[in-house]
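The chain that follows stands alone, in the form predicted on its own, written as structure tokens.
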Amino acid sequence: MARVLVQDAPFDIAAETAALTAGRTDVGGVGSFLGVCRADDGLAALVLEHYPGMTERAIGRIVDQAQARWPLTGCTVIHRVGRILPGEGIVLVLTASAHRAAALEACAFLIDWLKTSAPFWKREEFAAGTHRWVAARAEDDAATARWTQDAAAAGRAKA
């Protein structure tokens, strides 16, 4: 089970674990990761924009790819677009697990490309009334990097 939002209002990280998790007996270990925004060199907003369809199409491979790779036995992903303050949550994954490696894994696993690879523009606002769009971080392409490694890496084992 996989769900998968792009949405403009705040969500409830208890609400939402609470619907991964109900009347499962098979979940042994839930992952978690709240992105949340935070007020650097004076930041009064972050605005995310996105193409509705493509986006949520582009995040659902990320999380069929989790799927493929980890025994998971649920996942939500909630991503928020529109004006964002400091302190307000930016993105939810949860993944759920028999055992909690898989689990946390695959939150590591999903976050790292969702910060790459899910089409988002993002426009960070400051108090002085200027305003710049934000351009990749070659941090977040190396921590993505580590997966195709991690992939390359149990493939020639197996051999």
The other form holds:
Amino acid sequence: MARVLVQDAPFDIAAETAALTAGRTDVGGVGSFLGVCRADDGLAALVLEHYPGMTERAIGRIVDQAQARWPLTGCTVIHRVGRILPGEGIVLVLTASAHRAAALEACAFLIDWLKTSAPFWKREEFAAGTHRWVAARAEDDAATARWTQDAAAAGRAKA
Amino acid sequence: MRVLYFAWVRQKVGVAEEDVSPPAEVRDVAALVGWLATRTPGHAAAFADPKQLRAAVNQDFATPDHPVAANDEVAFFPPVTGG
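After the form predicted on its own, can we look at the form predicted together with the partner chain?
Next comes the full complex, this chain leading.
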């Protein structure tokens, strides 16, 4: 049900979205997140490295959690690696469900977890020929922690 | 034991992966870091501040007290920055 890809090539959002609804009539909404390469501080390109094998495993695990938590009819995660130019897509998350709340929440959950739990590293290349590794952000950890707090709160509410 | 390095850890160590045979007293990730740091000046630079490093054992994130054994695949890398 889930489509997980790690690839060098650009992705086609329209085609990926159409694939989630093709041939079915139970989808009421598709949530989407498209991460795009920004050109901060004269950035010429982002170069993404990953840990082949562990990456697919880590994303698969996050997708399993999303599917256990929300009633999704389909889910697509595509993360690019290699050299990415400003304006190009880096990551695509699509979540389909009968209703919008599940689709939107699952989409936010997936991108928050991807940022902190999938083994990708970004290196910034600048026009001057210099480069630097992107540092992890505390805000990303906080965004991910929100989901475990939400789960704990939901658990308490049910008890 | 197969050891893999990613991002700036790989650049500092100078290789992407290597096969190593640590002594028997190296039983967990923290001890492996201490032993690897003695191998070359590049390793020493990469492992100078273990707080900046994250590890995986057999492709799952692992804490410093996670056990390591001869047939494991162990990876060291900075905190992840995908998405």
